[in-house]
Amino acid sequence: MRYFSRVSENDLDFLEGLLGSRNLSTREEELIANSIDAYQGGFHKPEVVVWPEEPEQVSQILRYCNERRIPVYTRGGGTGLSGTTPIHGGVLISTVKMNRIIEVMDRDMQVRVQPGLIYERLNKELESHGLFFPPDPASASYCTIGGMVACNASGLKAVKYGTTRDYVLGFQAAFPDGSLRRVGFHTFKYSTGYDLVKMMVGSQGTLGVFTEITLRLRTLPEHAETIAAFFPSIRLATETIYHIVRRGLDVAALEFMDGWMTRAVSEFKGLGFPEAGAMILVESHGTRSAVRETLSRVRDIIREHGGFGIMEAEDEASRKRLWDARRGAYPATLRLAKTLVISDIIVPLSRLAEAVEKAYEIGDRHGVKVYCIGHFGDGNIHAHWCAEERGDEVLRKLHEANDEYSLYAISVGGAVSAEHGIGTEKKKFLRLQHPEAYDLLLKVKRMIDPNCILSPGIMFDVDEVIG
C-alpha cells in the first residue's frame, strides 16, 4: 500500500487559495526544472511546485501536507551535490521569492535574511558595512543561504573561518505540525542546554523549513594576498600543506589541485601553468604587514618541500586570476567528461597524500578517471570521478568508485561528507558513520516529523522512520 497521498485537485485548490495562482505550478517544464540538482543520481519530479512569499504560508503548507501525508521537499538554488530531489513526488517548496535581507545589525555584526537570498548578493550588500559572511562555496553566484544552512556548506576559506554552522546564531523555521518557531540568540555564545540551532544546521530539510536566518558576520579584511605554487609530486604538496597548518600560520585558504586538474584548468582558462604533479593556492587576510610576514614564511615552507613556479597576487585582478583557476575546476572537468560524480570526504591531515593515492587506486580498479582537488587545510577532498561516455552503466561505475572512497574515509577516522551533506547519495553510510548513535538520529527525526513528510528519502529511508 502506498504510504504517501498523491496531490489531488482539492490539494491544488487549497494551495492556490493560500498562495495565489502565480505562486503555484503543475506545468511540465516547471516540474522538470525542479526535478534535478547538481548531483547525478536520478530524475524525480514533484507533483506541484510552490513559491511561498511569507513564513506563515510555509507553516500552513506543512500543516496541511502533514494532515494529508503529502511529501514536502525544499529547494534553494539547486546547486546541491548530495541528492535532495523529490524522490517521492509531492510538493516542492521553492524559496526563491523569499530572498530579502531583512535587517543588517551593523553594531552587532549580524544580519537577518530570508532563506532564498543568494550568497554572493548578500556579501555584495554587506561590503558597504565593512562586513562579510565568510563561508565561500564554489557555487557562490547561485547558491542560497537557506541551502548553505541546510547542508552546512563551507568552501574555500574554511581553514580560517570555519563552516556555515559556525555563523548561524538563530532562525525561524516551520515544522510539520504547522508551528512557526524561533530558535537561537543574538549573541556569539551561550550555554543554555541542548543546542537546537546547531542540530538543525545540516539537516537538509528533514526536520523543518527555514523561513528566516540570523547570521554572525566578520569584518572585511584590511588586506589580502594570494600565492600559487607547483610541486613535482602530490606527497610534497601535501607535506607543504601539513607544515603550513602545523606551524600555526594564519592562512585564510589552503587549496590543492592534482596535476591532472591543474592541467585541465590551465587549458580551460588559458593560464599557462607549468607542468606539475600538484598545485596549491594559499591566501592570507589581515593587515598588510601581517599578511606579508605570513606569506613570506609560507614561501619558505614551499621551497623547503621542492615547490617551484611561485606566483604572487597582491592586487584584486591578479588574485581573481588565480582563484578563477580554482573555481574553474568543475567546468573544466565537465569539458573533459560527459559523466561526473564528485566526492566530499574528509580525512585526518596525516592521511592526505594516502587519500589522493587511494582515489587513483580505486579509479584504476573501476576503470574510471579521477581528478583530485580540495580544501586540504582541513582535510576535505573532492575526487572528481569522470567518464567520457554517458549511460546508466557508466554512472553506476562512477558511483561504485565513489562509494568505495566513502568507505575508505570512514575506515581512517574520516567522514563521508564535509560540506555537501548526506542527501540520497550517502544515506547508506550514515549507520556506519554513527554506529553507536544512529538510533538517536532516528529518534530525533521521528519526534519532530513522525509522519516523515519532510524530505522523505533524504538522509533516511521512509520505512526506517515509520517502521
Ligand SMILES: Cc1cc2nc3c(=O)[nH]c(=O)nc-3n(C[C@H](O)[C@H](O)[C@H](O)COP(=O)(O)OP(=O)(O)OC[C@H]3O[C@@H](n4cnc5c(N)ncnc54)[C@H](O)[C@@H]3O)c2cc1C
The other form holds:
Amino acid sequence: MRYFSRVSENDLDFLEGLLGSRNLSTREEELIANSIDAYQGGFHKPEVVVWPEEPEQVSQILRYCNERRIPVYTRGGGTGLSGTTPIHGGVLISTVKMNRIIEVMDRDMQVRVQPGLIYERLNKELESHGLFFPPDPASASYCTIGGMVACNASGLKAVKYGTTRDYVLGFQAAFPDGSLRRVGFHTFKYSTGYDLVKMMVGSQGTLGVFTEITLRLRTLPEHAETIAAFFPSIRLATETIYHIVRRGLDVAALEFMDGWMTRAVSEFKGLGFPEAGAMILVESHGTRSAVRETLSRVRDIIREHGGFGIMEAEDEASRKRLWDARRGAYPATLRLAKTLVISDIIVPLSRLAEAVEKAYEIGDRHGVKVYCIGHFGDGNIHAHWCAEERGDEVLRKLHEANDEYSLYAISVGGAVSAEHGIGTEKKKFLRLQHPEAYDLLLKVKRMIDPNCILSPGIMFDVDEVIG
Amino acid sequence: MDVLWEGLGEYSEDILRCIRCGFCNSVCPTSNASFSYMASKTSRGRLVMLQSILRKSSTINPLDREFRRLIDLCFGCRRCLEVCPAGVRIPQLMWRVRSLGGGGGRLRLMLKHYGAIEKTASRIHRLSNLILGSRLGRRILQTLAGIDSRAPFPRFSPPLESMIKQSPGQGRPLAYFIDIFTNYHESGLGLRVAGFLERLGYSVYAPVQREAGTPLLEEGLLEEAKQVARFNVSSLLREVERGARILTSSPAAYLALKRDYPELLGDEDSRVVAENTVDVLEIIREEVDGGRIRFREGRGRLIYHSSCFSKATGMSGLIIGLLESAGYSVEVREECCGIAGMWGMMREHYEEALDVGSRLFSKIRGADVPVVSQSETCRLQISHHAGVRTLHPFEALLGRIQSR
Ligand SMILES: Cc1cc2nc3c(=O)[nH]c(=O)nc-3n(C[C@H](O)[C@H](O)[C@H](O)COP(=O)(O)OP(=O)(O)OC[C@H]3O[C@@H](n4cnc5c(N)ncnc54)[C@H](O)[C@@H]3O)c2cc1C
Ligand code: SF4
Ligand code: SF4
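Which structure goes with the form predicted in complex with this ligand, now that we have seen the form predicted on its own?
Time for the whole complex; same chain goes first.
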C-alpha cells in the first residue's frame, strides 16, 4: 500500500484558501520546471507547487501535510548538486517570494534575511555597510540563503572564512508538528547546551523549513591580492599547499587545478598558460602590508617546491582575470564533455596528492576520463568524471567511478561531501560515513519528523525512517 | 517529442547541454519580473521544460499555445549568453522552437511584410502620423498588427534612404546599413550621422538594402530571416569589395551584421561583411585615438542606459569611455527597459514589459539630466514611461566634438 497520500482536490482547496490562488500551481509546465535541480537525477514532479509569503503559512502547510501524510519538499534556487527533488511527489514549497532582507544589524555585524534571498543580492546590499557574508559558492548568482544553510554551502574562500555553518547564528523554522520556532542567539558564541542551530545546518530540508535566518557578517577586506603559479608535478603543488597551510599563513583561498584542467582553461579562455603538471591560485586578504608579507612568504614556498611562471594580481581587474581562469574550469569541461559528474569529497591534508592519483587510478580502471580541481587549502576535491558521449549507460559508469571515489574518501577518514550535501545521490554512503552514529541520526529525524513527510527519500530512505 | 528532435537539429544538443544552474535567470530581464516567481516563466524553466520534452518525461506539447507563451517570454536580449557556463545559445534556440509553429498567424503575416509596410508609411509620413496620432488609428493598429494602443509608437519621418546618396562620392566610402527605425522614424538622426562623417572626409551612402530582420528571427520566421540576410549580405559584400566599410548607427543593425547573419547563414560572405562592419561610435573612437578630432572642454552629467544589444555587442564599454572623455560624469543603469524591439509594444506583452521596465523607470523617473541609450526602441520606451529626455550617444557627443 502506498504510504503517502496523494494531493487531492480537498488538499488543493485548503492550500488555495491558505495562500490564495496566485500562490499555487498544478500546471504541468510549472511542475516540470520544479522537478529537477542541477544534479543529473531525472525529473520528479511535485503534485503542486506553492509560494508562501509568510512564515505562518509555511507552518500551516507542514501541519496540514503531516496530518494528511503528504510529502513536503522545499526549493530555493534549485541549484543543488546532490539531488533534492520531490522523488515522492507531494507539495513543493518554493521560497522565491520570501526573498527580503529583513534587517541589517550594522553594529552587531549581523543580518536577518528571508530564506529565498539570493546570495549575490545579499552581498550587493551589504557592500554599502562594508560587510559581507563570505561563503561565496560558485552558484552565488542564483543559490538562496535558505539553500546554502540547508546544504552548508561554501566556496573558494572557506580556507580563511569557513563555511555557511560558521555564520548561522539562528533561525526561525517551521516543523512538521506545525510549530514555528526561533532557535539561536544574536551572539558570536554561547555555551548553552545542545547546539540545535548547527545541527539544522546541512539538514537539506529533512528536519524543518527555514523561514528566517540570522547570519553573522564579516568586514570587507581592506585589500586583496592573488597569485598563480605552475608546477612540474601534482605532488609539488600539493606539497606547496600543505606548507602554506602548515606555516599558518593567512590565505583566503588556496585552489588547485591539475595539468589537464590548466590546459583546458587556458585554451578555452585564451590565457596562454605554460605547460604544467598542476597550477595553484592563492589569495590573501587584509591590510596591504599584511597581504604583501603573506604573499612574499607564499612565493618563497612556491619557489622552494619548483613552482614557476608566477603571476601576480594586485588590482581588481587583474585579480578578476586570474579568477576567471579558475571559474572557467567548469565551462571548459562542459565544452569537452557531454556527460559530467563532479565529486565533492574531502580528505585529510596529508592525503591530497594521493587522492588526486587515486582519482586517476579509478578513472583508468573504469575507462573514464577524470580531471581534478579543488579547494585544496581544506582538502576538498572536485574530481570531474567526464565522457564525450551522452546516455544513461555512460552516466551510470561515471557514477560508479564517483561512488568508488566516495568510498575511498571514507576509508581515509574523509567525507563524501564537503559542500554539496547528501541528497539522494549519496544517501547510500550515510551509514558508512557515520558507522557508530547512524542510528542517532535516524533518531533525530524520527523525533522531529516521525511521519517522514519532510523531504522524504532525501538523506534517508522512507522505509528506514518509518520502519 | 520527435517534433523537437527533428525541428531543432543541432540545437537539440544545446538543450541537453544545459546544466540547470540558473545563471541565465540571474541576468534575464523577464526572469526577474514579478510574474517570474513561477519557474516556468524563467529562462532555466524553459530549458528544463524543453529537456523534459526531449527526454519524454513530460506531457508538454511544444506546439501548444500556452507553452508558446512561455517560450515568448524570452525576448532575445542576449544577456544570458554572457553567463551561461554551458554555452547554450539560448535566444537562438528559442527562435528555433518558435519556428516549429504554435504562434499567431496574423502577427507572422504582418512581420513577413513589415519592411514594405514601414517603407510605405514613411513615404506618406504626414498622413501616417495623422492617423496614428488619433485614438482610432491606434485602435486600428492594435487590431491589425497587435500593437497595444497604450504602447509608445514612433512617429514616421521621410525615408532616410531617399535623402542620402545611393553610391559613394569623394572620400573614404561608408555604406550605411540603416535598418527600419533610423530609416523611417529617425531619419534626422541618420542625416546628422552622415553629415558629421562627411565633414570628417568620409563619403556616406545608402546601398541597396532591406531591413535587418531581427523581428523575423525573434518570431522564428527563419526562412524569411535568411532571405533578408542573404539579400543584405550580397548587397553589402559588393560594397566591401569596392573598398567600402559598412556603417551602422543602430545596435540591432550592428548585431545583425556582426553576429546574427554569420550564425544564420554560416558562410564566408557574411563573415567578410561582419569583419568590415563598423558603428559610428567606433569611428568616433578611431578618430579621437588618431588625434583627428578631440572633445571640447566641458562638463555635464548624464545617465547612460546600457541597452541589452549594446551589452551584447560589447559596445557599452566604448560608449561609456567616449562619454567620459567628452567630459560627462556618467551614471550607468544596467536595468532593461522591457521593450526589446517590438516585444513590449505587442498587446500580449505590454503589461509584462512595464513590469520588466519598472525597476529602471523607478530609478530614473524625474531625472534632471538626459538618458543616453544607443537603442532606438529603448529610448522610445524610456521617454514614454519614465518621462525623461533621451539621446543617442552620438547626439550627446556631437556638441562636444571639435575637429582639428
Ligand atoms: C554551477 C554550480 C556551482 C556550484 N558551486 C557550489 C560551490 O562552490 N559550493 C557549494 O557549496 N555548492 C555549490 N553548488 C551547489 C548549490 O548551489 C548549493 O548547494 C546551494 O547551497 C543550493 O542552494 P539553492 O538555493 O539552490 O538550494 P536548492 O537546490 O533549492 O535546495 C537545496 C536543498 O536545500 C533545501 N532548502 C532550500 N531552502 C530551504 C529552506 N528555506 N529550508 C529548508 N531547506 C531548504 C532543499 O530542500 C534542498 O534539500 C553549485 C551548484 C551549481 C549548479
Ligand atoms: S535572451 Fe534575454 S530574455 Fe531571452 S533568456 Fe536570455 S536573458 Fe532572458
Ligand atoms: S545558464 Fe545555461 S546551463 Fe545554466 S540554466 Fe541557463 S541555459 Fe542552462
